[in-house]
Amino acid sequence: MEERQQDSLERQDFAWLVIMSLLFFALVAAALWSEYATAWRPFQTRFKRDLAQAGRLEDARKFHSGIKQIWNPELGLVDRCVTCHLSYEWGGILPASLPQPLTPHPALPFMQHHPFERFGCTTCHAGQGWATTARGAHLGGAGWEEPMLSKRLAASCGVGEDELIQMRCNFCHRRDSSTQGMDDINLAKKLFKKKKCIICHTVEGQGGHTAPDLTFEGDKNPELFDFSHVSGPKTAFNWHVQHLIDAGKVSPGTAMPDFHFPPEQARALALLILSWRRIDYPPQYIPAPVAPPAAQPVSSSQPSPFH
């Protein structure tokens, strides 16, 4: 009687222990798949086969498959769009055509300014750097409020992807009175001077006091905005956009003249605003302002015999 007992048990115990195994392997086998099934697998093993097509065998054998980032902690980014993103710096090399995200990096005149290994992608794309996912890099999560400036949200603005990126390219270019491939911004530099906007307004310890300092309005916080006058929107775009063109609509009885901006310029003029952020990136992240040509001595057209 006591034995069957003990018998009864025993197997109980086999039993259990089956089952727990079986459990255990289960949850090795789907963390195992979960760490193979990343959204980025599919684009690695893409760009290994583009190599070896395009004659790189040497450079498909040498890749290994896994998360890539490029850092740096002098601008604190972490951006691991490299991941998917694996034929920036692969152009002429790999096909033009190739489609995203294994399209190479647009071969744009002043990229060779802006190293990739020092600058990163977000400092001009902008975007969540760290994340593996698409939709975590492209969009960001809950609360993240700088979604990368991608074609849809340019587009919701009425500008294109490369104006929307200007406003990033003005974080550091801030000073300088005029940059290539910022023609959008540069048009807004002309016409805020043209218009004398600092008689009311300050801007960098400079202009007037009438009227709310500008020095860092990027950094205001939309909230703060009062739309009820405002269609569309309530984006601080969007209120600038509408208040450059109409200051006495959006703002009732302001000292602000009614500027009537055509809409592509209220746009730049928007960008230019949005542009005006605390950045904290380091001086050597800070191009030297260029002269503008007049200023220079006609001896500057002879090379420095010190450099």
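Next up, can you give the form predicted alone of this protein, since the form predicted together with heme C came first?
Shown below: the chain alone.
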């Protein structure tokens, strides 16, 4: 009787052991498949083929699949965008006609001052550099608050993608009087100086105290704006644009004059104001102010312009 009971228990244990073993192998197989069947693997396979077709056989041979990243401890930056955007620094070798995410980065004039190994991707384009999926990198997720600059994001804010990028560039270049590739921001800086906004507003400790401090206006939460007299989307950008066009209507009783800026000037100024945010980049990443060119002495052989 005891032998039969023991035999029955052993059979039950064996059955459970078989079931648990099969479950274990199923989980291992699922994990291996999940690792292999990643969204980025086909891009890396094509990238390797594109390198070979471009005559870079040795580079293609040395390329190995896996998560790629730009790591910069100075900025605390880990950008895994290059896991998919593999051609980012292969412009001139791989064709610009390659579809995204394999399109090489355009050879913009200012790129020589912004090398990838120092600035990465998210410094300029925003997004979640730690992510390993396109959705996580572009749109963010729980606990991540910085979506990538894109046409969709720009449209939701009522601006253009180029305008968003200019705003982000000015995080570092705010002290430049003019910056290459930032036409809207450059216009706004001229207008801000021409209209003597600094008489009433304080910016970085300088200016008057009869109007709000604008030093970090870009950090202000849109919920703190009064949209009672604003038409259209309830965004900080739209509030500033309408306030710059007709301050008395948007903020009844305000001491700010109604400058009645044309829409293009109001938009440029709104972009400038919203680009003024707190940043924690190391000092070596902040461009030094460019001194104005020294006045040339008048030659004795030339008539003075004052005579």
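Numbering follows the first chain given and starts at 1. Quantities reported herein were computed from a predicted structural model and do not represent experimental measurements. Whichever C-alpha set is largest while still superposing within 1.5 Å between the two forms counts as the rigid core.
Requested in this report: Verify the C-alpha shift of Val230 between the two forms: is it 2 Å or more after superposing the core?
Outcome: Yes, the C-alpha moves 2 Å or more.
Query raised in the report: Rigid core fitted, is the C-alpha displacement of Glu264 between the two forms 2 Å or more?
Result: Yes.
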